[in-house]
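Here's a solo chain for you in structure tokens, the form predicted alone.
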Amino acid sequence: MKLACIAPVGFVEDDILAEVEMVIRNNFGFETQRLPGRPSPGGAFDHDRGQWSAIEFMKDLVASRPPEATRILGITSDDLFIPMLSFLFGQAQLNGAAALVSTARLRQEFYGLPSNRDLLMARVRKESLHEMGHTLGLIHCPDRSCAMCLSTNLEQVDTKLDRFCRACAASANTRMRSLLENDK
């Protein structure tokens, strides 16, 4: 059985977390361990946006997978950005081992609205898969109700389904099988 680790980056809260963890057994099959929460990475943090570069948080993720874990995925609450987007749900090596969510703007409270704490999970799930998705070489799916669909605002996350498309699903179980079978 493969491993993935769930890495929290900062303050985040222990229901997320297992609801990260449940997504990735559920939907991957791997078995999941959590590893001990780490700050977030020093010289991550540009003061003129406000903001934390998802290029650190990655560049310290690949650093810190154990070598015995086939898949990482940091968890954070800190709002990331890239140079070119002005912010981002998550981010993810394609085929690669890391994958990284941030719940930041995931959460009502972001935008000033009352706390909902089944909303934020729901979207939580969805970005997790997507993200991972992603690490087993799935693109962005046209299919609007999939989780590999892109989403660059809420209304499409919260549009999306915490599932692949029959397609999407048909290729995770093709990969996944490829990678079980390169253990033997």
The other form holds:
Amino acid sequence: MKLACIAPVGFVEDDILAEVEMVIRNNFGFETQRLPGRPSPGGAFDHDRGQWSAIEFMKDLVASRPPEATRILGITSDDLFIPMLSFLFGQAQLNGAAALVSTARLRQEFYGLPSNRDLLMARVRKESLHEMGHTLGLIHCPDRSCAMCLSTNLEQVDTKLDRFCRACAASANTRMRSLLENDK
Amino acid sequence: MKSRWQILIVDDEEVMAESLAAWLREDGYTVDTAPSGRAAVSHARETDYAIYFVDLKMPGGMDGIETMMEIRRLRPDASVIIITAYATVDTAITAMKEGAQEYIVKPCNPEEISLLVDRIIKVKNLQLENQMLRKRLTGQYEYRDIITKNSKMQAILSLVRDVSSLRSTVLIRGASGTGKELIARAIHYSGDRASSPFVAVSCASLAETLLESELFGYEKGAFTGAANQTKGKFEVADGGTIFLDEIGDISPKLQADLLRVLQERRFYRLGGTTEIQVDARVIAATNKDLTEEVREGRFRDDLYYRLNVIEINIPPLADRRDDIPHLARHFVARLSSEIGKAVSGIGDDALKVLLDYDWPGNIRELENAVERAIVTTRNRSLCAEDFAFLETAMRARANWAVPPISLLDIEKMAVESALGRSQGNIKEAAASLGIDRSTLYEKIKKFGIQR
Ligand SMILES: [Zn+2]
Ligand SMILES: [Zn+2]
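Okay, that's the form predicted alone, but what's the structure of the form predicted in complex with the partner chain?
Now the full complex is given, and it begins with the chain already shown.
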């Protein structure tokens, strides 16, 4: 069994972390372990933009991955950005160890709408699958219902399902298998 | 579809360039970064990037506009997107005037960049497709398609060069799928007839009367439906080469007609009274043993000797296994871009499977196998698993006894089982059946198959 760590960065609700653990276990066959909460990395906050630098978050995640874990997935409530883009739902190292999901813009409240927990959970599941998929080398999928489809707005997030299409699932499987084989 | 397109991001701020690069890589593109205009230009010399993101303000000599101008001079087909931190109408106008495709203000909405890149790549894919179609129409890359290091094949190619500018008839023998037409094209395109037409006719696919009118043309009213005077393939090939494939299948009547054309270089259109004179070199091909056909009285010996002035025998693929790796790599390179899938190579384990297989369908079967593997794979490099169907095919050939049912029923069963295996995925099913999607749709309709 391979281990994936779920790392809450800053304040993250328990039910969200539980949901993420479940979706990672069910879809990849990773064993999951929840790391103790950690503060958002110092210096990541950009005062002009009022947002947090995803680059600093990723650096922090890469550095704090326990040696026994193959993957680390950071979950944060902070609103993320990279210099070129106005925001990010999440980020991952393609074929790498670290991935990151921000719940900030997945929440209805962000847009001044009444909170909807079920909708939030569904979005968190999709984006967690998506970013973890990238760490297994998957790239964006043209199938709009596949979790690996690129979403740059919530409509696209809500259109896709919280699972991979057949092709992406097969690809993820192959990668998982070769990860396990490397162990032997 | 995507990753064969490369993108270069030019920005003096490394964090800026690298983070955008990482984001675009998730989309499947190959992305490089350059810290200055000068570095970008030297990258552009080496690599043909499809899109350049260039920061307008860069210290140290070349600014964004100068960089863009230099890139456009080197790579006129590339698209340049200028990035700036603040929109000023003036710089926007200058950038566009100098040929920037687009102008974006950072930070930019991810959707905007994604749509912009998609739009540019879509256009590039279309342009590439057109280029490929045009090449195929003019037969430009046919000669390059003969990939071989095999000594028997090398001897054939040197024969091809020797006879290319002669007028003598050539008979090409080889099992189906060995590439007889490619050799015929090579003879035509490497000789002094290259600028005249190469016209290929498959003698097996047409009924006798149709083939006759196809070859010799007809006058208006020569038969019901002959609404206009029409030139035959011999006339179209005047000055060039006519390639008669599967010559062993033509009727005695046509054998006689053909013999006359070969002897006299002239003929009549169907229903015509004027003699037509042509100068077309004849290259014929067959997968039958023509000497056997002659002995059995099914093929005229006088025609056989007329055709067999120069004989080329193409070995089956199983006799030139040393060519399998280059052929496979060549097909991967060509087909992945034709199919539009980012498959960049073929692994040693896959090559081993290909080398072990017996290839009854020869090169065409190899090409189809590579195509099928590219369509169904989710890997960047084809692996043994992607060719698992070959083993199934081999086992099936060994064990399969054909039940006493009609061809139509067998066809229906094959279509149904392919659709079952692919779980209704048309593209995959069509590839495994070796037919195109529209043909598969026709068959589904014809057999009334429920999906
Ligand atoms: Zn993504
Ligand atoms: Zn997918």
